[in-house]
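Below sits a lone chain in structure tokens, taken as the form predicted on its own.
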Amino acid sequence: METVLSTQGLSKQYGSLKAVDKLDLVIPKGSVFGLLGPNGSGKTTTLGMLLDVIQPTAGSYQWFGLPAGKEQRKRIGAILETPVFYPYLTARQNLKIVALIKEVPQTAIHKVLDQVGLAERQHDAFKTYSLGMKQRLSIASALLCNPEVMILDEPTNGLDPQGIAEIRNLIMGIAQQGKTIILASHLLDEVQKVCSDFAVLKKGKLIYTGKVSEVGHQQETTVLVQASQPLTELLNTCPMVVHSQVQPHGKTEVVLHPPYTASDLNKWLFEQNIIASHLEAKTKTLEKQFLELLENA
């Protein structure tokens, strides 16, 4: 798979503190990468580093193969700190503006305001938008170039669960776009529903890189039973069986070795002449997986 960024041994010193460590990435083309961690972790510095905003004091990254450079930037959009317009001036105008600077044809700025959702608001000043519009317009903006590379830093910070569902909604049709995006974020619920790839940070090191589809993968999985006979001492006979616990609600809970499923057990139980009368598969969640790996690193 085509690699649109790679890093190696990235690095950002302050004094004492290591704000960013050594940091290892690569981010395939086409995916919607994650970088999730902590207040603190070294999520925007390492942003600010790939955008020339920062000065690296160590390491080195590629764009799209390449040295970093001013042609290969004009192939990123990027959203790094809260945006600023004007306030007086409509959604348009402020685009026009934007264009301008970025050499853009401003026959683009309709196309990007219909695909964030702003065509009907165009021509209201941006003062009276909600926090939402706000920040769709912000994502129009970087869009007006069409790049092949958006980077978002804390795309839904501070905006209530709608406006989240709306800019979710629109990191997830850029996507399929076929564009790659680079996502910052400490909502592991949002990241989950939107990413295919993520990395964790923790005090500027990187702990764990993977694919969002596989967590949970390899890890030990959690089922309740339930049925018409006691199952704990025929469990301990079971083979693909760590252990299991009868709970309060009168369920057992089974702790399955990996890579064995709730599907695995109910055929065994099947086979001992045993029918479940509930099964239920306890998914380990992006959530509980992060806290694990800061708790561990």
The other form holds:
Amino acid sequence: METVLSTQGLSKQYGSLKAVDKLDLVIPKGSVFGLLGPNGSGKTTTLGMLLDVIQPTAGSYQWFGLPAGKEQRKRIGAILETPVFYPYLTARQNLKIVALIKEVPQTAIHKVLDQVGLAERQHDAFKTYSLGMKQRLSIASALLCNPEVMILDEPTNGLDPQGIAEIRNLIMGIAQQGKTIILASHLLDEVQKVCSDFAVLKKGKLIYTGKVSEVGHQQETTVLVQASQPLTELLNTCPMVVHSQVQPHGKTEVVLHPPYTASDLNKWLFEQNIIASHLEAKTKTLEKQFLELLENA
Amino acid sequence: MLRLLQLELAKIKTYKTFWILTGIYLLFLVGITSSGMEALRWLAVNGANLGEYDVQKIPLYHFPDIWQNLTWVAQKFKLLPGIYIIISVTNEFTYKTIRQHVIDGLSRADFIGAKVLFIFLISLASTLVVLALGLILGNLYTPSSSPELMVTHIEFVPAYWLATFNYLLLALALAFIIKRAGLAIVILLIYPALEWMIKIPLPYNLEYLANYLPYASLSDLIQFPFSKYAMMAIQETVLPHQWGINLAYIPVLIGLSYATIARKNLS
Ligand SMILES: Nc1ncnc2c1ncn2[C@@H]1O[C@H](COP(=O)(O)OP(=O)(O)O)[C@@H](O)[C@H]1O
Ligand SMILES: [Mg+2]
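Here we have the form predicted on its own; I need the corresponding form predicted together with the partner chain.
Okay, now the whole complex, with that chain kicking things off.
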């Protein structure tokens, strides 16, 4: 597994506040990596250190296995927090500036503007753009150097539901091209929808890191079942079941031991000559686990 | 290098403030420096002529006098590009574009370098305007000009460049230190007085040190020329130590700007 980024004991202290505390991270190539944590947990500070705009108090990091430097940053497309452009320049002129910094040909500009759906408005001044358009221009700017890594910090902040959906689709499209994406967010549902891997920060400390798909593994599965007859008594004789309970709406909530799933339960019920008229697996959400993590840490 | 200069030029292409300030600057630079004879006529009408003395006979635009006369007047307008330099730096902090530039792959030294190159370009352009004015006006007014006469005391032209360059580097340093446009412009305006005030607490025998501060040094390059027409002795050239001090200030002023962002958080 190729590594895009690794950090060793990366720390930032503001007075007595440990904004980032001895962070050890490894981000594999090709992953969509979510940096998850409530507001003030140190996500932006971490990304700021990785992009040389915040001086670490201690620790080190390497991009692509190389020590920090401007040449490495030219291979990264990154936007921290709000979109940053010259308000009086057009989208195109702003991207020209980015192209000069990143030493990429101007010909790349049209393609990325097209990709984010701003080609028609490219000759309008940045200050006339809506927040969603500004955010999309940010992504265009990050894409300009055909980056190996994209860093996005709360890219859907302040957007309406339609804007949020647009940005998420854009990110998922980029991820499918095999780029590594690092996405900082305080929104669990965003990380769950978009990311393959994630790390949880709390008060600057790394408290969890793993694959999004593995969330809920080694955990109990909850299933909602409905049949033409009462089930609780029968279910409590089933070896897969931890416990079951009739819900107010008439369905029975069944908690299964790992690694059993809803289909295992369905099969077992069928063997008992019971046909379930409704069977719904309620996977444990990242949210639940996230909240548990934050409580326990 | 060229890339860094292109970067600065891309920022001003459609920036109105820059073009308005440049327009006013050129208007002053060309308009006022070339209306010296009008000024003398006005003086004559208002009774400046004493006895036999006719102020309109003063060889303002004659080679070689013209170089010191012209450059001394021309450098009075450098506040205008100074204001623009301040805005160009403080904008980067208000728009947070300095932070984004570093994120995108510019080093802090590159950032300063781009601004210094831009200052070099402005001071060079201003110097070329003054050089062209000098050649045109000198040839118009000098009764019998010769190539030799034309280049006599032309050292005031590079001195003009150095004075302008250092003044803009001073504006650059003030902008990086203060980071807020309004305050930095006010400080730049009163800066000559601030340097002068440093003298006050100094003991009498050390007061001369204040003459080596950056603004005092750059003002020293081109000495006030017009008192010679009242038969007073003036310094009619630039002395080696004046070149030396001002050249030494170049790395000092650039270093000062750099120190304000080196190893600092950019938020
Ligand atoms: N320049 C600063 N000076 C002092 N404290 C700061 C500064 N920047 C951030 N912090 C503090 O560091 C902590 C982490 O902030 P941040 O990285 O912005 O969190 P996040 O991006 O996860 O919301 C917060 O408690 C914040 O108040
Ligand atoms: Mg943040």
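A quick note: this is a predicted structure, and the numbers were derived from the prediction, not measured. Positions refer to the first chain, counted from 1. Superpose the two forms; the largest set of C-alphas matching within 1.5 Å is the rigid core.
In a rigid-core overlay of the protein, Y260 has its C-alpha displaced by at least 2 Å between these two forms.
Fitting the two forms on the rigid core leaves the C-alpha of I27 displaced by under 2 angstroms between these two forms. Once the rigid core is overlaid between these two forms, I54 does not reach a Cα shift of 2 Å, moving by less than that.
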